[in-house]
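First comes one chain, alone, set out as structure tokens in the form predicted alone.
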Amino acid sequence: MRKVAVIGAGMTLFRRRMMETGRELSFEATRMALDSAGMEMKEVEGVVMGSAPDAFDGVHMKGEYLLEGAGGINRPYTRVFVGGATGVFVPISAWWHVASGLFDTCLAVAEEKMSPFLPHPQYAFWTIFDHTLERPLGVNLLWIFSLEMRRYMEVHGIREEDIALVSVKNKGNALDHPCSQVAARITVDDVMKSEPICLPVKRLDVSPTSDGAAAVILASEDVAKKYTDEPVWIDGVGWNVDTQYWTNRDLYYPEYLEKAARMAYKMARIENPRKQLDFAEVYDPFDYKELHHLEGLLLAEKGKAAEMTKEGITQRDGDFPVNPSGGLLGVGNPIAAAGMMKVCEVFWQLRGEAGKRQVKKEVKRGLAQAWGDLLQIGTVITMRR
């Protein structure tokens, strides 16, 4: 199996009803990741695409449609999804290709615009639920969500307020970051009074509606030491797929994202990640799932990660940075490209190139983690300088 770098990355604005097409949005991705490189598209041998269901777009057959775009004319294509898990999913399908031998270039990219969805993207969702058991219930995922969370609150006696912490932390880091939608200077009182949704969730725990996209640049260690003196390696990758069924299983602890973070973990020889590890940027949709998700990946012990928040640990110029970039709390949410927003913003944070959002202390290694479907799916990526 041969190493595998990163040489370049690209984003897009985050933003609700932007006037690009998905295709165009794939392309300004493309683009940016191919300058980051010094690359052009000819020297790519093979494409991996990777957005949510075709609603959202509001068309069929999204992996073809997005292909031009993403530039998957002639050369081998390929369109893989797996919820909101996607984003990093996209460069571990890209990793594969490349570590077997498959190309020596691969350029991964990511694709959202929920947008054209209307009223809500939540509309889409209804048609993941058991239509016998669960569909009449009138469920969608802030519904279960909010279980989830008021399981994972009671189980570990978790306050709301302790959990707005971290809607505070990442709102505000992303006033540094130049893509990003909702960036704000909140306060804990600000989350507790926004609009209720699903209790305990509120307007201000969720990341919101939006458009997007974003690319990496993989390549084989003897073609990527020809564009760059700064690779950046991925050293380990995991992925887990639990049960559809949720109601049977107890929400407090993601067991999925565990499995996916041992299987990395191993890959990567890392026996301690608290220590070994650098920083995370760690899947965010609500602000209590950087909590969980930090629980799933080991980098918390269970029902602590909130006292980690508290303590300031995962500041930006903390001991252990968390969604120094904003997260998908402050940055966005467009579906598939969040995750992949998260390994390019590991990308450029092992680079020293994340300008503002750089955290304080040297970093060496980082993780990517994304999370998706019927809270079932973990994936889960680190890198090294």
The other form holds:
Amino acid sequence: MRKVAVIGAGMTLFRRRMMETGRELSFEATRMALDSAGMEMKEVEGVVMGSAPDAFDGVHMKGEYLLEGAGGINRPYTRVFVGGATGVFVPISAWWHVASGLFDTCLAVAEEKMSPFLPHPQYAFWTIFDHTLERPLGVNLLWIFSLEMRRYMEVHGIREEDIALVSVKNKGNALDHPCSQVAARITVDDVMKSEPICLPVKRLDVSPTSDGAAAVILASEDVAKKYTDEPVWIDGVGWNVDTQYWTNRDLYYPEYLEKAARMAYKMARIENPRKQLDFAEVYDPFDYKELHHLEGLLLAEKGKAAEMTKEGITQRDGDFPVNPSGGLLGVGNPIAAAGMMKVCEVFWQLRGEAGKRQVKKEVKRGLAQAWGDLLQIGTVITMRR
Amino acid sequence: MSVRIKDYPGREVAIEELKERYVAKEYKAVLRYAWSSGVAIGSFLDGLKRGIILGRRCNKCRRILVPPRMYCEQCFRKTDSWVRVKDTGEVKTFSISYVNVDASRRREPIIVAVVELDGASKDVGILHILGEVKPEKVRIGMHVKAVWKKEEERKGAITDILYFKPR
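For comparison with the form predicted alone, kindly provide the form predicted together with the partner chain.
Then the entire complex follows, led off by the chain already shown.
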């Protein structure tokens, strides 16, 4: 397989409700990525688009609907969709377009506009559940997160206060992100006293619903060198899906994510991820998910991620910064675009362009991860300078 | 966002703008479906109507699957036989929900749980609701028993079990 570089990245503001249509958001993020790479759309050979359930928009064939804004006309264009994990699956898919030798350049763009759905985007998630066994019970996406959170806490004896530290950190980090939707300086007490939603999940344990888009440009080694002296290499990709019968698994640990991570680490020749990676952007739609994922990614021992957080290791100036962008909890969660935002952040961090968000230590290698469907899929990408 | 980029695109819509400028068209879809329950779940639902919970056994990995499947997803072969599991079990995890399906808020919470049924394999549970118990009394590992609808009111649906209560 050929070496593949990221040579440009772009994103829009993340907000609860944007004036721009999904096409317009896709265009803005793509145009910014092209400009940062010094490229024109005509130089891009293939396009991979990512967006989550069509139900948000009320537009079927969403891939086709978004086509123009995503620069997809008159070229090989694909939409991929793996639930919340889509954002990282889009660049993985674009990676194999180039690594295979089929294309020299490929655009990866992810967009989400959740706001059209009434009365609240959360309701759209009802349709992802089993129509015979789960929907009649009035199931809500928040239920399954809180069930997983409780199981994780029980098995390892972790307290809600320790988990809340993640929300405090990420919302704080997001204060330095110019696109962030819900950045804030908050305390553990604020999280603990916030509205009970689906206990143990409280209002400030959860990311918001958002509109937004993000994009990266990928190129083969020889082409990348024509455009930039600072390519960032994608050296590992992995993904893995477990059964949709999520009640038939012990939710305390994401086995599928460990498998996805091991796939990426093998490709990147990473034997000790905690030592060989310098920082990570892990999927944090809820605060406990950051901890759950750090363990699944083998970046923390089982049950030890909360301690790692408490010790400050995951702070931006810590030994292993996690979500220096501010994550979904701070920057926002336009589903597919949120995962892509993480890939953009790894790119900017590795190029030393993250400004106030730049992690303190020197970084050479980073990881971005997303997660989704019914607590069942992990997507992982590792990148290096 | 990169330090090389000074301007970032997008314009937020304020709540007060919603009606006048933002909503081009409000539309309510009425989509109707008739789903087949499937071979495995069809029998499972028949069982519920009779007041029993059915699983499928795979003779190769020896797991008993609830909800039942006609195939074993791990061995990737046909499952072998129907097994009646008990309507009692253990709370594997639970949540106290203050939200409805459309994210509107409830005054009184509903308690939801994954219940590992006695007679099914380890880690094999179903989603259901807990009743006759105060939220603060629920614990993981609590033993529970199904409370069924009256026989004549059962329809062959997951809601033929009203809820699980402590036993």
